[in-house]
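Listed next as structure tokens is one chain, alone, in the form predicted on its own.
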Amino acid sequence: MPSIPDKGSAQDARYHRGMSTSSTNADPQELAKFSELAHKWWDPESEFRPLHQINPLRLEWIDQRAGVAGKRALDVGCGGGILADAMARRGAKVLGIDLASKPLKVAMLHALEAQTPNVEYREVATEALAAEQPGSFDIVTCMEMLEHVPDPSAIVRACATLARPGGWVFFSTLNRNPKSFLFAIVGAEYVLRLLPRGTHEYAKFIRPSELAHWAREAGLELADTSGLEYNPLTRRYWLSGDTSVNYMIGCRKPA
């Protein structure tokens, strides 16, 4: 059973992440981790079952705020395309990007097999796309990715750059506190086995105040927040005001 890192080690890890000198803001071990499971991405009973279960909730939350239909949307860190595919089916023109080749190929294959309209995928870094297409998207989503990269603040800045004036930017991640360690790592990975062991690293979890700070620094305005809760007895997820474990934030880029 893992032990919770002390406050200092979490802060040290966060400092060194911010000082990363890598030319690509990605962790090769994280990319490999998800690539190994790529063939299971669209199996709702696999390790990706939680993503399939929460996807309708987060899609509805995004749609209620940004109005997905008819919009140009970008899904950053799209993986196998669960959210990108859903936004396309709701009427958006969607681009999904990732740096993990195998999940992207799975996303492309699924789009072909399911004949999903108006969705395409590219293997490109978020920062590179921001330099190439600034201000191009009505909606930018970045779900369950920030806690897997060396410098999450750089992703937040790139997402802000990619959004058009007046557009929406949505993030979801995990809070960093003892409760989230207990629920998201000990509970989800070791006890309930909802996720493979090693999926998350506690020191990389992000407090809402930190994410809000990065968003403001990137020129975004915080518009809404929501927590995501899970009942292991009923195996049901729901949205709530409790952001102590999983949470989402919605931001607007000033017009």
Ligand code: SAH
Second form
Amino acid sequence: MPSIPDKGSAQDARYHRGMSTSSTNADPQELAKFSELAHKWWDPESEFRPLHQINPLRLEWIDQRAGVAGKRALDVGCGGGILADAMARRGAKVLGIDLASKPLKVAMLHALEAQTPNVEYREVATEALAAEQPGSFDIVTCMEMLEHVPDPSAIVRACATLARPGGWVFFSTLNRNPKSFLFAIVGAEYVLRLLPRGTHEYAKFIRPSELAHWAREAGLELADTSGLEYNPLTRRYWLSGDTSVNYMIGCRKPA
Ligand code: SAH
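Switching conditions: you have the form predicted on its own, so give me the form predicted in complex with this ligand.
Full complex below, order starting with the chain above.
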């Protein structure tokens, strides 16, 4: 069973990891983890079951705020494309980006097989795309990804740069507190085995206040927050005001 790290270790962990050994804001071990499982990405009973289950909820939440149809959307850390594909099916023109090659190949293959219109995938760093195409997207989504990168605040900044003035930026991640440790790591990885052990590292979880701070620093305005709750008995997720474990925020870039 994992032990709960000391308070404050998130910052230390972030500063001591990754960044000095590579110029890319990515953790190669994290990318390898997602690549290894990539072939199962579209199996709704696999390790990706939680992403399949939360997808209709988050898609609805995003669509209600930003109106997906006809918009140009970017999905950052898209993996096998569960959200990117769903936004394209709702009528958006979608670009999905990730730094793990296998999930991207799975995403492309799925789009071909399912004949999803208007979705493209590219292996490119968020910061590099931000330098290449600033202010280009009506909607930027970055879901369940910030807790896997060495410097999440830099991703938040890049997402803000990529959005057009007046555009929307959505993030989702895991909160950092004893309850999220118990639910997202002990519960999900050890007791219920919804996720492989080692999927998440507690120190990299992000409090809503931290995420909101990074968003504001990046020039975004916080518009809305929602919690995503899970009942292990019914195996169902739903949106709620409880942000103590999994949560989303929606931000606007001032017009
Ligand atoms: N956003 C998708 C997938 C979440 S899994 C969804 O919610 O359905 C996390 C994804 O983040 C993986 O595909 C992983 O490869 C990707 N990732 C991790 N670090 C990254 C980085 N620095 N840049 C881009 N993608 C990254």
